[in-house]
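The chain below stands alone and is given as structure tokens, in the form predicted alone.
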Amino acid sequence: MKKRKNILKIAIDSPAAAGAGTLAKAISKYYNLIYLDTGKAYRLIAFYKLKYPQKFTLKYIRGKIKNLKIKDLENKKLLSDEVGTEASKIAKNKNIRKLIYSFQMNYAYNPPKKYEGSCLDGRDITYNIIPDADLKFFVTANVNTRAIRRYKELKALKKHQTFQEVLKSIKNRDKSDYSRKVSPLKKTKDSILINTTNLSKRACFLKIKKYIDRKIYS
């Protein structure tokens, strides 16, 4: 795989609904980086599994990933709790992870020339996908705050779930993400901790911007 030189690579890991996606999008736009929500790739595969269970084979998945485009990940149906739960299960599959790994690596190390670099967020980005990232962040928030955010997000999409159902789902996903044997969610020693529990979106952006500017302009 070709790797572009002299690009800015930012890696972000976080549990579900911690605000990493919103933060990563803002960072990417400000610094002209290509943004990839790696979890959405697993959600897309989970969506296909739920919709076309009879077609769900490794060959079928390989074809979908080969032709995967960023716009495919913008489907609002991928945000459902059912898809998220299934995605967490799929992420434990070594064969599927290998296929998505290549897709992630390409965006991380070989972004289109119009971009100054890449910003990826997920569960194992800091130590598995971009271990040599210029900056690594671990974005988190307490579980109740995350459940409230996800509940409001689903409500806006007219998804009818109670807060308790969303909270239970978040807790189950945390358990799955942190305890899985293949590429579990964890904070690496060289990752900067960003706790968004009591921070506004603007405050989160300004906090992380300081670290990036220090790296770029030092």
Contents of the next structure:
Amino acid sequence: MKKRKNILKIAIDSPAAAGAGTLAKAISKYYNLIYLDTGKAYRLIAFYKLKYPQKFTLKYIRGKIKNLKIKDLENKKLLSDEVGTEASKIAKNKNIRKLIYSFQMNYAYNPPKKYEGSCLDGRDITYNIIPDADLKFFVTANVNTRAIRRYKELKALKKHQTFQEVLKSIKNRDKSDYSRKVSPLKKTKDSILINTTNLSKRACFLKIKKYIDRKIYS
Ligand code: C5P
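Form predicted alone done; form predicted together with cytidine-5'-monophosphate now:
To see the whole picture, the full complex is given below, headed by that same chain.
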């Protein structure tokens, strides 16, 4: 794989609905980095599994990933709780992870020339996808706060679920993501902890910006 030199690489891991995506998008825009929400790749595969269960083979997934573009990940259908839960199930499969691996690596290490670097968020980015990232963050928030945020997001998308259902689903996903054997979610020692529970989006951005500026300008 081709690797661009002298680019800024930022790796973020986080549990569901902790605000990592919003934060990653903001810093990517500010520092002109390509942004990849890797969870969306898992969600897309999960979406295909739910929609075409009879076609769902590794060969089929390989074909889908081969032609995958960031734009394909913007489909609003990927945001439902059903797709998120299925994504967390298929994410335990080593073969599926392998297929998504090279797609992620390409964005991380070989972003299009117009970008200064890359910013990826997910569950195993800091230790599996970009172990040599310039900056690593673990973004989290308490589970109730995360459930409130996800509940509001789903409501805005007119996907109606009760708060209790959303909370239960996030707890289940946490359990599955933290405890699975393959590429579990964890905070690595070299990741900076960002707890967004009591922080506004702006405050989160400023906090993370401080670390990035210190790294870039030191
Ligand atoms: O981040 P998001 O909630 O969209 O991710 C959906 C699911 O995809 C997660 O619950 C997780 O199981 C899986 N995932 C993963 N590795 C990543 C990103 C997401 O296993 N790098």
